[in-house]
Every structure is written in C-alpha cells, then in structure tokens.
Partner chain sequence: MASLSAEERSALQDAVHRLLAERCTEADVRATMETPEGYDPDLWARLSEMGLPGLLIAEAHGGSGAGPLELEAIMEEAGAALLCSPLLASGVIAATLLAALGDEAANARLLPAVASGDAIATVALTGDKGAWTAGGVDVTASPTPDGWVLDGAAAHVLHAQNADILLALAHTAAGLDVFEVDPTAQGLTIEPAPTFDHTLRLARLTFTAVPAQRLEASGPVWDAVQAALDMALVALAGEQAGATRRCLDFTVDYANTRIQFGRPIGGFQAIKHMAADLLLEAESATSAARNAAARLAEGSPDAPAAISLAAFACADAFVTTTAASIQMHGGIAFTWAHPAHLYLRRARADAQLFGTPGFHRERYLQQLGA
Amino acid sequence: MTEQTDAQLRDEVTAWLAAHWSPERRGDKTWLAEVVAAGWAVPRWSVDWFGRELADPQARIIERAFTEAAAPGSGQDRTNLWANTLLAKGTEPLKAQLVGPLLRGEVGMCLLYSEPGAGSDLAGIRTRADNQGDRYIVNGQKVWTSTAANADYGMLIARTDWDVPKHRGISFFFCPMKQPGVEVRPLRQITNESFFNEVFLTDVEIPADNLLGREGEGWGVLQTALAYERSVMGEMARGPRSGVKDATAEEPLIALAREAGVLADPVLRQQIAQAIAYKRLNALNTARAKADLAQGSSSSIMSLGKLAMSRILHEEARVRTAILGAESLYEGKDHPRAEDANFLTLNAYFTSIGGGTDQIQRNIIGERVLGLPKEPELDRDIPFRDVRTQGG
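Model, the form predicted on its own [one chain]:
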C-alpha cells in the first residue's frame, strides 16, 4: 500500500464511509464484505490477507472513523478471536478457506475448551483426538459452549499424546460441527437463558489440515486464542435486557440515580464515582495491553483487563441495587429497572467464569506480571496417563 499521512488516511476513510455507509445498512449482510474488500476490517494485516499493513496509530484512525459513523466491521485485527487465531497458527489451506469468511461474518463459531473435569485447569482435558493420517477421530465431552447449536466450526483442544506431561500432549483444531457424532444439549442458566451447551463428540472426524500449530503443541496456540478472548471480555459486557433505553447520553448509573431521586445521596454518589473511575481506568489499561499484543502472540496483561471487567460488572450491579433500594426486589416486564439490576447481578458471574475464572486471572497476574512464585502443581511433569483423577 502507498504510504499516507494521518490526514490523508483520515480523509480517505471518512470519504469512503460517507459514500458507502448509512444506518439503514445495519444488519445488511453485504456490508462486512465491502469493509473487508476495502482493507478497513484488518488494516494492520498484510495486503495478502485483506489488510493495509498499517502501524497501530494509523489503524486507530480508521477505527475512530468507523466509531464516529457508528459503522461496524473495523478493528477485527484486534477483536476477531477466530480469524486472528487462524491467521497466526493455521495451515495455508485452512487459512485460504476460512479467513475471509470469518472476517465477513459468514461462518458460525464456538469454543470447545472446558470439560466437566477440566474447567479451571484446561490442561487436564481428556477429550482425545487419534491421528489417522489424513484425519483425526475425536471422542469426548465439552461444556459451557456458547452458540454450539448453530456453529459451523468449533475451536477444539483435545489430547493427542497421553505419554507426556499434560501441557505437552494437547493439540488445537478447527472442528467441523455439522456432522454425525456432534450432539449439542442446551444448559439452563441462572438468568433463565440457554446460551451455554454441553457438546458430546463421538467418532467425530477432523481433517488433518484443520490442525493449528504442530500436533502436541496446542497449549501454545490456546494461549494466543485466550489472549484475544480476554481482550474482548476485558472491554465488552452485556447490558440490560429489559429493552428500556436511557433517555439521555448520561452515564447509566447517574441517570438511574437521578430517576430514582437519590443522586444527592453522598454515599451513593461516592459509590457511583468509584464504579465509573474503575471503568475508565480499565479502558485505558486494555488499550495499553492491546497495543503490546502483536499478531499471534499472547499477553498476560490481558488478564488484568478481564479480571477488572469482572469486578466492575459485580460492582455496577451492586450499586444499581443500592440505588433502587427495596424496588430492586421486583421483577418482570412491569418493573424494567429492577429487572435490569437483577439480571446484571446474575449475569456478572458469566464474566467471572468465562475465558478463565477470576482465580485463574489472579494466578496469571501474580506469576507472569508480578513475578511471584508459581503455585505447586504436583502433576505438571508426569505422563498424563499417570495423573490421578477423582475416583481414580
């Protein structure tokens, strides 16, 4: 790509948006294809992979222009978990097949990581993938899988070697989901929703080209994928589900306190200010971490943002409840503000668990950011087939 000044780039992207985007196009399936073709979706990537080979500061100019226009699709080189992981670690045939469709939103994806006996300790997985030359045969069970029912592929970790320590015998795959042997069962959540599922895999076939990284080295690929997942969870969270929108652009907690007539309460004001300050600080930390995250790498600092967002969501839910007082005991569509407070209180636990629990994030921060001693791990250096399990 021809080098441009910041001003030239800003003028180009602004003019392009003016010519191509309008709010009526939201939900238009052809929109993302146009963004990708123009190089705006992943501007940091190479031209060969739909990018513009721009440094981060100029890529941010593009993202800001899209944000100001309220247009989706840019910044996927930071936020698209699936495409980033595939580009960094995938085989050439698989990248040629799927990177473009993933950026254009044409492929449904899910994560096949956690298992009933391997949640916080993902290295303890027992789903197995047996190498049959041109394919792998997979058997096992996964749990807490979002969007599994509609996914075309799942990013799967499975054990391919039982005779090495647990972190070294894992491989990472793009697993085709629309095939015999894949059974998806919904799980009912505390919020009375069913976003999560159990997935049972019975003699499921995965082409050898769908292996990311080398066989047995999937733990490293997983760290790259988790870094992207935590970066998204560190700056994004679900909002209220009542459908009631705030009447002003005011900070939601301030607007709620004003509506409830308690904004003058000095204790509540302090709690609201603290919650807002945490959120602003976390946004700055996440931006710093993402600036340090090169394509295909992992960043322990992402755990700070992910842990912080978890704490922020719990604190915001607590403050909402305090603002509403006894009104928070109500529920249902006739009491939308109370419904929102209760939903956000319950849903905050999703961020405390998904993408690695709060306790796991604290371990990562302590060991890899602060340099504290590692926790004892008695089974770390023995062959996995010799690792004892519950009841074993």
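Rigid core here is just the name for the largest C-alpha set that superposes within 1.5 Å across the two forms. Computed from a predicted model, the values in this text were never measured in an experiment. Positions refer to the first chain, counted from 1. Compared with the form predicted in complex with its partner chain:
- A movement of the C-alpha atom of Asp56 falling short of 2 angstroms is seen between the two forms when the two forms are aligned on their rigid core.
- When the rigid core is held fixed, the Cα atom of Lys333 travels 2 angstroms or more between the two forms.
- Annotation for Lys142: C-alpha shift under 2 angstroms between the two forms, rigid core superposed.
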Second form
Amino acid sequence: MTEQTDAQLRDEVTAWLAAHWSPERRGDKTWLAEVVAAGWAVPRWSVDWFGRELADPQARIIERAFTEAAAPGSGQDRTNLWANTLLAKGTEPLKAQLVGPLLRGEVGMCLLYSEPGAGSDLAGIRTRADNQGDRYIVNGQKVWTSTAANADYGMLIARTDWDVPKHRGISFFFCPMKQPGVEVRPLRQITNESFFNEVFLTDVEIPADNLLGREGEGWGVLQTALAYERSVMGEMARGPRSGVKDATAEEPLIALAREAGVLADPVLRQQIAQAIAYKRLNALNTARAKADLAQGSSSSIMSLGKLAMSRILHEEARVRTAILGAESLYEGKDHPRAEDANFLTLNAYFTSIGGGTDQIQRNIIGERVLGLPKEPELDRDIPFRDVRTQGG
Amino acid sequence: MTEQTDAQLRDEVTAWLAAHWSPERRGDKTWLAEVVAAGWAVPRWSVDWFGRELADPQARIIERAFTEAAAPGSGQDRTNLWANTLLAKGTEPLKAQLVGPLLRGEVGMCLLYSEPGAGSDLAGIRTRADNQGDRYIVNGQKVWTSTAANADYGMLIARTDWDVPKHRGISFFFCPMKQPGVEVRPLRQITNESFFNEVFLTDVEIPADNLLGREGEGWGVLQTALAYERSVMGEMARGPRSGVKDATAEEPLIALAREAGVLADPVLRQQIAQAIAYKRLNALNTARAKADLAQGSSSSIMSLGKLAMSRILHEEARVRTAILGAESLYEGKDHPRAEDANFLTLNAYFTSIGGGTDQIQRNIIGERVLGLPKEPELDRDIPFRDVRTQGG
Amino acid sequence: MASLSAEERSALQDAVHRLLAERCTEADVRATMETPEGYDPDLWARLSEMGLPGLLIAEAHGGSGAGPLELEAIMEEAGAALLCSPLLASGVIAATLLAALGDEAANARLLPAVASGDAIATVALTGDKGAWTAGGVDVTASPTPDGWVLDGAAAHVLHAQNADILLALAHTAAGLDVFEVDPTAQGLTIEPAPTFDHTLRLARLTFTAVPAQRLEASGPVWDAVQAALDMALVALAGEQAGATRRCLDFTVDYANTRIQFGRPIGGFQAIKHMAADLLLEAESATSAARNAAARLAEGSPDAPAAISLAAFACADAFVTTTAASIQMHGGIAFTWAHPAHLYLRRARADAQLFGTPGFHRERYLQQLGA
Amino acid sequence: MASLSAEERSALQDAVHRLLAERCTEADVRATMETPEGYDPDLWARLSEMGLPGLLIAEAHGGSGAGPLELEAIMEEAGAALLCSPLLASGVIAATLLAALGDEAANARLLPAVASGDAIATVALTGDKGAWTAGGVDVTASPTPDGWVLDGAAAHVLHAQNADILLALAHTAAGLDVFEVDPTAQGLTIEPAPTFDHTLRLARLTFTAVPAQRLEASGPVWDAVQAALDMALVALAGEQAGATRRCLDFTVDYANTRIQFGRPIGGFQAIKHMAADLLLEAESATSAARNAAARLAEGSPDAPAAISLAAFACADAFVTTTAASIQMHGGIAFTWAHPAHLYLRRARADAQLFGTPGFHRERYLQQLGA
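Now the other one: the form predicted in complex with its partner chain, given that the block above is the form predicted on its own.
Now the full complex is given, and it begins with the chain already shown.
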C-alpha cells in the first residue's frame, strides 16, 4: 500500500463509505466483515493483521469519516479490548484463530477477573489453573461477569503458581465458555436487575495455546487489558465531540423540581445547584484533560473522573429523593419518578464500588498522582499459599 | 478515724464548712491548706497521705457539700492530675516533698510531653535523659506546653534508652523548671494568642528521685497520667450536675441570627438547627454514658465525646460565618460578632488536633471500641535508633 | 400513663429480642416481605400474646397501659430485626389517636380488639403530598340526613390493605374531625401501593360519598392527631436507632472478617474511620430516641423539641449508616441476597414517614423559640 | 477585547510567577500585611512595569487591551503567592467599570494613570450588608446648584485607604449612577477596617454632602457594574484556584516528609484520602475559573452561569482545602508561623467578596433557567 496524503485518504474512505454503507445496514452481520476486509477496522495495525499501518492522525481521518456517516466498525485498534489484548499478548495460533472473528463481531466475550474473595484485592484470586501440558484445568468461581451467558470466550485470570508472591503466580487465558464445566448463574443485584453473573468453573479445559503472555506473567497481561479498558472508557467519558457546552436543555433536576412543584424551595435550590455543579465541574475537568492530552502533555485529571462520577451519582440521587419527598416511598410503573430516584440511589454503588471502590480510587490518586507513599503491604513478598485469607 | 454513717459525715463536713468557709475566702491562699489538714481534700486516700480512707460514695458526700457551699479544694483524689500521678508512681522522697504542696496549690506544674517531631506519635519523642547516677541530664525540645512560664515542675517524658523499641525506652520525670537550662518561649498560635509555649531543655538536671516508675517504664506512667487527665476532662464534659435539660436560654446561634436579622432565612435555619442538634446530641450521649457508668456498666460513649466536640465546634463556627456573611471579613473590638466567629473557626482546631487529632481518635474508637484490627506498625519492634525520622 | 419498672421494661425488651431472633430472621423477613399482607400473622399472634399491640392501651381496655419508654425499647428490637408488622399503624398511631380523642364509647368498642391484636387498625392521616399537618388532609366530610359521608383521597396509609378498623381525618365545615369508616364500605377504594421498602405496607385511599361515623373529641382534634404523630415518631426513632446499630454491627463484623491485601479490611483507616463516625451516628440516634421517649413519658414541655430532634437525628443516622454500610462491604452488598440494602430501603422509608428530616429540623428550631 | 496569544499569555504568566517567587515570598507577604497600606509599593511598581494594572485597559488608554483569560492566568499566580496588592480594586474593578460605562472624557483622564499603576483606583460598590446588587447601595446623590453631592455609607471598599481615584455608586432620583469623588473631599471619611485576612485592605466610607462628579453612561449603569463584578469574580476565581492548588501542594509535600509511626503521614489513608479529595477540589476550581474566563472572553451568553459556577465552586474549594490543610498538618499549622492559616484567612475573605457561595448557587440556578 503506497503512502497517501490526508486528502487522498479522506477521499478514499468517503468514497468507500458512499459505495458500501447505508443506514439500513445497521445490524447487518456482514457489514463488519466488509469493514475489516477493506482495512478500515484497525488502520493503525499491520497489513498482516487487517490494518494499513497508518499513524494516528491518518487513522483519525478514517474514524471521523465513519463517525460522520454514522457507520460502525472503525477505530477498533483503539476500542476493541479483546482484539487489542489478544494481538498484543496472544500466541500465533490463537491470534490466527480469533483476531479476525473478534474484529468482525463474531465472538461473544466476557471478563473473568473478580472473585468473591478478590474484589479490591484482585491479585488475591484463588481460581486455580493447573498446567497439564497441552491444556490447563481450571477450577474456581468468578463474579461480576456481564454478558457471560452468551460468551464464547472469557478473558480469565487464574493462579498457576501458589509458591510465589501473589502478583507473580497469576496467568491470563482466553477461556472457552461453551463447555460443560462452565456454569453461569445470574446474580440478582440490589437494583432487582440481573446485569451480572456468577460463573462457576469446574474442571474447565483451556488449550495451552490460549495462554496470553507467559505462565505466571498474567498480572502484566491484565494491566495491559485494563489499560485498554480504561482508555476506551476514558474516550467514552469525554462527552460530546463538539466540546463542552453550557446548559441548553433544562437540567433534569430542575425539570423534576419544577414538575414536583418545589422549585421555589430555597433549601432545595441550593442542593440542586450544587448537584448540577458537580456534574458540570466534572465535564469541565474532562474537557481540560482532553485539551492537555491533545497538546501531548499528560493529564492527572482523568484519574479523578471515576471518583467525581461517584459523588455526582450519589448526590444526584440524594437530591432527587429530597425533591420527591414522600413520593420516593414507592416503586413500580405507576411511580416513574420514584422508580428513577430509588434506582439511581442504589445504582450509584455500581460506580462507587465497581471497577475499584472510591477508597481504592483515593489510594490510586494519592499514590500515583500526588506521589504519596504506598501503605505497607503485608502479603506482597510472601508465597501466596501463606497469605492470610480468614478473618476474625 | 472511726467509721461514720453517711449522715454523720454529712453533718461533720457541713459543720466544718459553716465554721471555716465563706465566699470571701475565695482566692485566699491558706484555704487549701486548711482543707488538706482537715482531710477533705483527698478523702479516698490513706490517712498517711492527707486522706480519710473513705469509699467513693462517702467521698462524694464530701464533694457535694463543698459544691453546695461553692467551696474549692475537695475531690482532689479524683481531679488533681499531678498529685494522683505522683502518689501512684513517685519515689518516697519525692512524694514526701511534693504531695502536700501539690494539694495545697503551692506548686506550679506543666506538661512536657509533645515534641515538634512527636505529635500524633507521642512515643516517638527524641528528648533525651542521660542517667548520671544521682541525676539525669536532659536535652531536647518540648512544645504545646501551657502554664510553663510559672511552673515549678513539669511532668516530662524523655528517652533513656535508644536501643529498644520506642515504647520501651521512655522514662517519666518531675522535671524542676526553675533552672538555667530551661527556656520557655511563648508560641504564637493561629488565633493570635500565645496560650502555649515551646520549652527548650539544655543540660537540664533532674534528681534521680524525681523519676516516676522505673527507668524505661515511662510509657506506662504516662498512660496512668493520661487516664487521670481524661477522667478529669470527662467529668468536666458531663455538663451541669442537675442533668441534661432541653433548651431554656436561647441558643447562641439563634440569638446571633436574630440579631443579624437573618433568622427567617430557610437555608440558614436548617444549618442552625443541625448545629444545635450536634451539640444537644453530644450532651445526651454524655448523660447516657454517665448513667451507664453510675450503674457500674462501662460505656463506650465517652470515647466519642472528643470527636463529637470537634464536629460541634467546627460546625458552629461555620454556621456563625454563614449567619454573619460579609461581616465575617473583619476582626477587632469594633466587630465582636466577627471576632467570635473567626476565633471559633480557628480555635476549633485546638480540639480537632490537640490531645490527639480527629484521625487518631477515629483509630482509637475503631480499634478499642469497635474492635477493628490495628494497622501494621513499622516502628514497633525495632530499636528506636533505627526508626525512620526523615521523609522524602 | 403507667410505665413499667426499669426491670419489667428490660424483661419485655429481652423477650421481644429473643422472639425476634428466633422468628424474625433475615430469611423470615425476606419471606414475609414478599407476601401481599406484608406481615406474618403467626408472629403477630406471638407478639400480641406478649401484649405489644396493647402496650399503650389502658388496662381498662385490655392493654398494659405502658408508655413511650417501653415502646421505644421494643421498637429498637423491631428495627434491628426489620420486623414487618402493623404495630406502628395499629398499636401506636390508631391506639394513641383514639385514647387522645377520648370518645369513650368508641374506645370501649374498638380498643380491646386492637389491644389483643385481633383487629388491625390504621389511620388515614394525610394526602398525596405527605404533609403531616392539618393542611395536608385532602378528605372532606359532609353531613347528610343519613349521617356523615367522606370524599377525597388519603395516601401513605400504613397497612390499610390489612385494616379491620379504619379511621380517617377529614375536614368539616367546623374544622378537622376523626371518622370511623368501614374498610369494606361502598365508595371506598383501598389501593395497595408498591413500596421501595418491601417490608412496608402502604395504601392510597379514595373516598366517594363513603358513609362514616364521627368520633367525639374531648379536646382539639389536632392535639389528638399530634399526640398520635408524636408517639409514632418516638416509635420510629426507636426503630431507626435499633436498626442503625444492627447495621453498624454487621458491617463491623464484616470488616473484621473480610480479608483483602492479606489483612481484614477493618484495619484500613478508610474503613475504620467510617466505622468510627458511624458509631457516633448510632450512639447519637440511640440517645435521641431514648430522650424523646423519656420526655414524652414525663409529659415535659420539652417533649416536642426532643421528638423533632430524634426524628431528624435518627432518620439521618439510619440513612447515613446504611448507605455507608453498602460502600464498606463492597460488591457483596450490591447483591440482592445481602441484607444491607434491606436496611437502606427501610431507612429511606422511615426518613419520609411523618415528615422529612428537613421538616423536623425546621420544627425543632421553632420549638427552640426561633 | 483583544486577547494575547496563548504563547504570550503563558510568557506573561511565567514572568509573573518568577517575579512573585522572588519578591512575594511568605516572608514578604508577612511583612507587607503588617503595613498600613497593605501592599508593597516597590513590588507594585514592578508589577506595573509588567503591565498588570493596565492588563484590561485599552491600548488607547495606555493598557494592553488583554482580557479575562490573561487576568485569570496571572491571578492564579497572585493567589498562589498570596500577593497583597490593589490590583483587583484598581486594574480590575475600577478599570472594567470605567470601560463599561463608556464616559470617554473620564476614561481619557483617569485610565492612563490606572494603567501605568501610578494611580490606585477603587469603587464603593455596596453598603454594610454586602449585598452586591443595586439594592445594596446605601449612598444617595442629590443635585445642587454647584453640582452633585453624595450622602450615605459604603462598606467593604477595597484599598480605599490607598485610593487616588475613588468612584462610588449612588442612587439618584432617576436611578443608579457612578460618581467620581475626591478621596480628600470634605465630608468624606475613609475608615480602614481591620480585616481577619491581614493581606486584605478594606475600608468603610461615610459621605456627608460630599461633592461628586457624575460619570456619563453609554448604557444601563447596572450593566456596567455587573461587568465589573463579573470581571472581579473571574479574577477572584483565578486567585482562589491558584491558592487552592498551592495550599494542596505544600500540604502534600508535608505529608510526604512528616514522619510519624515510622513512616510519612501521607502513607496513612486518613491523610491520603483527604488529599485525593482535595485534588478533585483543586482541579475543579481550576477548571471552573478558566472556563469562566473563557466564556467571558468570548462574550458567550453562558458567561454569567459560568461565572457564578466558578464563584461558588472556587470559594468552596479554597475554604475546604485550606481548612483541611490545617487538620492534615496537625499542630504545626496551629502556629502563627505556619502559612496554612494565611491561606485559610484569604479563603474566608474571598468567600465573602462579591457574594457568598450561597448567593452564587442561587444565581447559578437562575442562570440555568430555574
């Protein structure tokens, strides 16, 4: 492929989209295959792996054209967690088998990281993977797994060595989910939904080729995968591409208070203003971080977003409740405003607990951003089998 | 002394007070000496030490009679920190020399505990006391010492052994203050007062008899002294003896808001109500703790008082500021309300930092009351000279 | 009102504690909260045998003639166990309202069945807005040749779907009055409303020319209603204090046993310091609830202030503690199977019944003369 | 309003940073705050050479014609260093008010000296209550055969004790107007008021038939006053953001170096987690201040909302951070010799000037259409 100017590239992709894409194709399962075949899915990647070996600015041109046409499938070299992780760390046979299907959306995936005993302390996992030469046998329990019921593979961390400190005995796998030893049980959450599952693994077999990175080096592979995940979530968190605007549509809390007839209440007004401010300040922080990043300077602000979002969600739910008063006693379809307020009250914990509790986030911010010392880690340098796991 | 009935005792002390006390004697330096000589100062103590060997209920009869007559000097077996500590832990010569004068109020005292480098971590003191046989030579610096300028003795903790873990190398002294090596410098506080002093100790001499407890066991003596101090402060914190009453006089915050013309402001009203509530709830907690103690059951509530008081003081200062608005910009005699609000804002730290920060208090409550585990202590079991003292 | 001795009170509380430990476990609560009636008739019968529905009812009417101190003590137990029951509706609000109104004929007719637990009584106190004031009543009573009829709506009525005896506040031309209504009367609809706190039963009532019997009042009617509300607030404060303490206890237990990073999470200051702050909340709630009960029991002029203080202090403590409890537990408490959210749901409900914390802070300040 | 390029702005900010690092150390601040005038004339001359008093003044009047973005950037530096100066009074409020009023003759006469820093100007904006609205003005102007005279009182007037040019808002029969007053005029008293923030200079003014000259206004007078207030709020937000960040930085430094229990106190979650929360405050304050400046610079209709948001977010962040800083330091910050309280004092003052956080939260909500 010869080098193109930006204009040439823009023309090419625009012409290709004009020729191939139409909004009716949304949901068409063959679309992604065409995008992949044309080299638009992962333009930064090598030609061997469906790419065009383009630098970021040219890849952005392609993504922009897709965005303008509202066509999906481009930019997967930034956003496809599974394919990126696999390409970076997978064995050749596994890559040959799955990179294409992953880009074409033909493979259902899920994450098998957390365990009942390993939440904040993810490196404390106790699911075991025993090396049997050409395969590993896995036993254990995972939790907080979404989309597990339809998954073909799960990205799994499991312990392969119990005689080294906890971070060093972990391995990372693409675990085939469609086999008898995998039992997926929906987990009823406090919101009365079942978005997540528990996954029980009993003598589950994983081919040796499905190991990513080397045995015992799974913690490093996990960090790679988590970095992809964060960067994707960061992209998503950055708000509309048109930049941050001051309020145009009425703020939901103002609308709610107006509807409930309490917008004149001076005490509520202070609370509403503050809740809106938290949200707006986070948007401004994110916009500033994005501007910093665009100028090539790293920004410490992104790391604050999750903690800020936790406060925003809890506070908004609190103010909604204050606005509704006695109406918040109810739930169900006859009480949609109360249903919202109560759901948001509970679901705020999804953010303040999930993906690292607020407390863990404060550790991370204090240590990585502000440079404060880490706490003593009692279990860091001892063989995992000697680590304390029972309280009382 | 023969055993008396309660009624006899009550009659005796009432008669004695009637014969000896009159309000004009307040400030009379000979009064305390008479109280001590009559055995009313420390009725629980032995006859050898100015007491009557009475049990607590009878001692309370005496205290009550003194309280009713508004006469000072009784109950020192509960409230005289210095004399109690000395009697419990002092050498015979030192007791003979000072117990009487302490009860008679003839000796000025101060506390030489905290150091610039040993605040929350009091056991980290670095003031040294070198044993020279018949005396100790002390060098170091103390801070947060009130009444140091007029003190005859300071209760001092200093390190006598640097080769054992930090709690085990400390000794406790009655340090003579009126000698050349003792320099007392007033410490200007953020309130612009100088209630406290720094005390610099250079080759200060302490007779060996002035050691309390054994050398190296000063940490234990200190705990005894601190327990006396807390119990005295607890007594004082218990409020009027007539029991806890609901508001009778107007609450200061209400009066202030009324005077400032903002009592009708609904936002301020919520804040005022909450600030008053914090205070009132603490009074109710204290009354409940007192009732528990009176029934002989121990109470965990007392330990909450200091943390509660910190919140009360900071919150009251905050609400005062909100009430005053722009008036809080000022200080000085022309702005007494602002002077109050600003002073209280700063002086609240006296409680939230002094005598153990709120953070240390939460550790204590979490560990001693709720039974949560202690944190790892990196410096607990190593010789003090190996303990890290420099950051960065 | 005759109070029990401290020993009798303590014995009663212990007995309730033991009964609930056995018959009102978390599994029992979960089973009961899924039933339409929302309480366990067998457990209600046992509680009735112990005299709970009649606790506040005069001995002449089959009750034990006890008072706020006893009520607060047993409500601490009820709150701790998340008891689902019509006790608040029947034995507290209806019983107190009837006694305070002083219609002796009605009392002789109604109170014995309430005291024995054989009948469940409830009071329609307010309209949709949930303003617990005379102005909040949205039912009007009109005289007809055949007697009074009621029109309008009432909301947030505790256990109306289970009520044998239904009382309703209504405006007449002359002022507010209390009416007795047959729960099965024509023109009355009782719609159970699905509550976020599944352990609670509320209903909305609509009245269309519903025949009703006016109760005689020996004094101002609102005074009697306020007496019922104050007693309800004392009960609620006890429930909140007891539940706050229980929630803190199981949270601390978890913090002591849950190991992460090789040590119990309660050893980390983030958790330990939250727990310390919550202990202050829990102890303050307990003090406030007991103080409110004591002031009401002694008929102190400070009782209204003490009750309002307890109302917002206990409500806030309960919400704060249960909300923090979920955070301190982490993921496990994000599951339906964990009890923490049941306590949070109860806390959010209790913070609305008979006035929000903000309403009571305002009332407190007024009681202090501001 | 012509803005500098981003590079020029950055160069200006760097130059101010270097100057203040050298000439506005903590010791300098402590020395200056004890002087009656409350600013360092030598440093003021240096700042004037750099063009700061004239930053917002048109080039035609000797200024550099820059705008809110530049102002906000240098105020971050000024706030971080706790600069004591009449910049806000003279180069921001008075300069913006004059420019917005548009009395060209007065501007030609007054602004060059303000721009060069040779004259210090200030504006008497409000009365004792400190309500930053037209209704808050307590001075009235009456016409006499010899011209206007002013009567009444003004309070919270920045650097009036140092002013060469004194402007005052006053009510006339026709509405609000701005008047120029000779600071040495008969009938005028300027009483310096002792401030809790010693780095601040405020005075109270009383007017008794003080001769004054009315300035012409090219539009509604309050619009011009609001323009001055908005510019002042942007300046204050920058100062608050910069000071918040500096206070956080020295607090984190201390937490990294202060050893207790054998390790830096910043390793304990109690301190570490407070620091993390404060970082969110500091970054949010910075974002809010810069956003307010950007919106004002571009003349966006969202500017008033952005300014109010910055006003309360920055004020709260600064007070919260400085208050927490003292707690995190412990005893050392309870001493006069430690700088933490100087920042807290400034924070408390800044939270009152031109409206409290509560005032601006209410204004913000109104700007959002509520």
